[in-house]
Structure formats: structure tokens, C-alpha cells
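First, one chain by itself: the form predicted alone, in C-alpha cells.
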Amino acid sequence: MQRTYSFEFFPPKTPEGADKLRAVRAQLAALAPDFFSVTFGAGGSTREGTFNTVMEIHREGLPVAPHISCIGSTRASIVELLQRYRSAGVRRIVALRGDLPSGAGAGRGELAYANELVELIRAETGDWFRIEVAAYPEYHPQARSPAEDLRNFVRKVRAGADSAITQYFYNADAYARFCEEARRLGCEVPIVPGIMPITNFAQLARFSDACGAEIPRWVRLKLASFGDDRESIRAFGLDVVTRLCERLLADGAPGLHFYTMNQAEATVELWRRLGLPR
């Protein structure tokens, strides 16, 4: 099995964050992953950040993948932003539905889910992008049940998706069941694990509690019972997650998407640990 790994960055804000993430990406790069991927802001807050961060590394030769999110968005919009991508002869798209800023209460766009923006991109780009959708074993934290938001997924899939990545978890049971059910729907496609690694505990719990991903109470007391101490949260994060990569891979796994949060060391570490190829 050709096996998938990739590296996620977020647009950076800041010309010190611009140079920071130059240096990670450098280091990132000597792993030779299939693909950087680089987020795109709620109601597409962060459209020119992410365009201009992904020509940045497409530029240097490496294989990139912009986000994009259809909430806020009109269709004339995405087209002219999938047709900047093609000129410059970018392949591959992660397709999402993406969030409204908070607070917004209107210009939710023309375009409600991800499947219409997978439909969007094949009938305006035809086979030119490899597109991604995001798949939540611990399902989506607004899906009104379980089995609806299978249905989601499939449904995406269906609209032209060639592989998806999930939110991060560390549960490898939710992952393997929802793999089961979505074939069980005959979704074929691969699902990439998307793996967080831990450094920091309060900044995990707040983005755990926003969307939805479960942290197991047994690590969540132990990260919390080290406080401050940061190198200890470090090393009992690494353990934690190596053990669930280890596990998935060995489970069949299609791949790895590592959230990289712009930083290097913690995903450098797992790749060691993980025997992985360079």
C-alpha cells in the first residue's frame, strides 16, 4: 500500500511568523512529505494569507494543497480562486465547508455544504485537482446524529472526492469503526488519520472542546496533573501519540496528516519514532 503523509501550517499573520514558518517548513521539507496542506480562515478571513502562503511554497518546488471553504463565499469567487490555482499549476485542494466568522449571523454564501463545493470543482475544473474532504470519527459536533453525518461524508465522496482527512483524535476505535461504516455505505476512498501531536495542554483542550475531538479522560488528567511543566506535558504527548500512530498504521492506515500548528520539533520526533521514510 502507497501510504499518504502530509504536514499542515496555518497562513501566518505576521512577517516574524512568515520567517518562523520558513524555518519549520525547511525542516519539514528534508521528510519529503506527499504534501503541505495551508488552512483558510473562517468565512474565508484568511483567503489572501492562503493564497499567498501556498504560491510561497509552491514556489520552492514542493507539493501544496490550499484549503478551501465554501461558507462566506460566492460561487464567482471560488471559481476565480480555483482558476489562480490551476494557472499556477497547483493539483491538489482540500475541499471544506469551513465556519462563519463568530458572530456573523448572515452571508453564510451561496453554497451551504462541502459536496456542493466538490460539485463546484469538477463540473468548473474537471479531473485537474486532487480534492481532499474531512472526514470526523468522533463525528461533527453540529451533525444532528451519527448516522447523518455518515451520510455527509458519503455524500461528499460521492461528489467527486478522491481521499479524505480527519479532525484529530486519540481514540483508534472511533477511527476504525467509522472507516468500517463508510465502507459498509461503499465509500472506497482512503481516510487519512489526522494526528495533533501534544505540547501544549490548555491550547489542546480549548481547540478539543471547539470542535468536537475527544481528549480520554485519562490523558486529559494526566496532562493537567503536570501544570506548567511543559517538558513533562512534551515528553508524556509523544508517547501518547506515538503509540496511536503506531497502532493505526499497523491497523492499515492509508497515511498520516500531522497538524503541525507551524511547529517542527514535535512532528519531526513522531516521524523518528515512527521508523517513517524520508
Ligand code: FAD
Second form
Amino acid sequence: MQRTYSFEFFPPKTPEGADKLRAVRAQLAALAPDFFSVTFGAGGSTREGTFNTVMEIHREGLPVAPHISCIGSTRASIVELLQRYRSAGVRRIVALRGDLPSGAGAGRGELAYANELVELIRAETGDWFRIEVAAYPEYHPQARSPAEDLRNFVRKVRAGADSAITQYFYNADAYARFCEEARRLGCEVPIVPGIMPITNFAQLARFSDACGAEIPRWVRLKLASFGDDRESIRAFGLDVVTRLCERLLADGAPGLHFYTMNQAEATVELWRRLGLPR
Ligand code: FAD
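Show the form predicted together with ligand FAD, please, the one above being the form predicted alone.
Every chain and every other molecule in the complex is listed next, the one we just looked at coming first.
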């Protein structure tokens, strides 16, 4: 099986952040991932930042996929952005609904869900882009029920997605079951696990509460017990995530997508421990 490995960045907000990301990218490019991806801020808040970061990576000759979200946007503005990426020669895109920033006064836009965005991309650009969509092994926080969330996932794949990347998780059984149930509904695309290295407990706990990804109780308690001891958090986090990835790969996962948080160290170390290729 040809596995796909990818690294996710967010667009830096300052010139110092941009310089740092260049250094991080150079370290990670040495691992020859299949692609880098660059997130798109809630409600389109980083539209230009995402575009500029994507173009910089693309100009370096590295494979890159912009994230694009539809909530709060018009069809015309999405089509315009797709055309800019297309004329630049970008061939892969991560298509999301996104979330409106809290307190945003703006409307919800013309497309309500990711399946409508996937349909629009296919209608406007045919097979030009390889389209990735998001999957939630522990279910999306707004899902009305697990069964409905799964059907909604399959709906956006049927709209024309080529593969999926999951929200991060630390429970390999949740991922295995999600994939099994998706297959049972006839969904054959690769579902690549999203991997969040553990380096900062407070930040991880905040993210996890917001996105509905569960940190198992024993991991949470252990991390909390380390207090400010960053070295112990790092060592334990690497251990937990290495074992998770080993299990996922042994069980046949079609690759790994690393949420790098614009840092190289943890991802490089995981790569080394997993004995990944290149
Ligand atoms: P959808 O697939 O549209 O699902 C959203 C909710 O609506 C789910 O509860 C689903 O069950 C329900 N639903 C879906 N379709 C329908 C329908 N047709 N009718 C009724 N209900 C429906 N956010 C960003 O802002 N920028 C990013 O760059 C970004 N990158 C991400 C990358 C990955 C790999 C992942 C996993 C998430 C990312 N997110 C990003 C977060 C994502 O935007 C949020 O989780 C968002 O709330 C849902 O996006 P979605 O594309 O999964 O939405």
C-alpha cells in the first residue's frame, strides 16, 4: 500500500513567525512528505495569509495543499480563490465548512456544509484538484447523532472527495470503528489519521475541549501531574503518540497527517521513532 504522509501548518501572523516557519519547513522537507497543508482562518480571516504561505511553499517546488473553508463566504469569492490556486498550478485542496469566529457579525455565507463546497469545487474545476475532506472518528461536536455524522461524512465523499484526514484522536479503536462503518456505507476513500503531537498540555486541553477530541483520562491525569516540567510532558507525549501511530500503521492506516503547530521537533522525533521512510 502506498501511504500518504503530510504536515500541516498555520499561516504565520508576523515576519518573525514567517522566518521561523521557513526554518521548520526546511527541516520537515528533508523527510519528503507527500504534501504540506496550510490552514484557513475561521470565516476566511487568513485568506491572504494562507494564500501567501501556500505560494511560498509552492515556489520552493514543494507539494502543498491550501485549506479552504466555505462558511461566511460567497460562492463568487470561493471560485475566485480556486481560480488563483489553479492558475498557480496547485493541485490539491483541503475542503472544509469551517467555523465562524465567536461573536462574528457576518452571515453564514452561501454554502452551509462541506459537501456543498466539494460540489462547487468539482462543478467549477472538474478533476483539477485532488480534494481532501475532514473526518471525525469521535464525531463532530455539533453532530446530532453518530449515525447522522457518519452519513454526512459519506455525503461529502460522494460529492467528489478523493480522501479524508481525521481530527486528531488518541483512541485507535474510535478510528478503526469509524473506518469500518464508513466502508460499510460504501465509502472506499483513504481516511488518513490526523496526529497531534503532545508538547503543551494546557494548549492541548483547550483545543480538545473546543473540537471534541478526547484526551483519555489516564493521559490527561498523567500530563497534569507533570505541572511545568516540560521535559517530562515531552517524553511522555512522545511515548503515547509513537505507540498510537505504531498501532495505526500496523492496523493498516493509509498514512499519517501531522498537526505540526509550526514546530518541527516533535514531528521529526516521531518520524525517527516510527522508522518512517525517506
Ligand atoms: P461538515 O462536513 O460540513 O460538517 C459540519 C457539521 O455539520 C457536522 O456536525 C456534520 O454532521 C453536519 N453536516 C454536514 N453536512 C450536513 C448536511 N448536508 N446537512 C446537515 N448537517 C450536515 N477549520 C478552519 O476554520 N480552518 C482550517 O483550515 C481547518 N482545517 C481542518 C483540517 C482538518 C483535517 C480537520 C479535521 C478540521 C479542520 N478544521 C478547520 C475544522 C473544521 O472546519 C471544523 O471542525 C468545522 O466545524 C467542520 O468542518 P467540516 O468540513 O468537517 O464540516
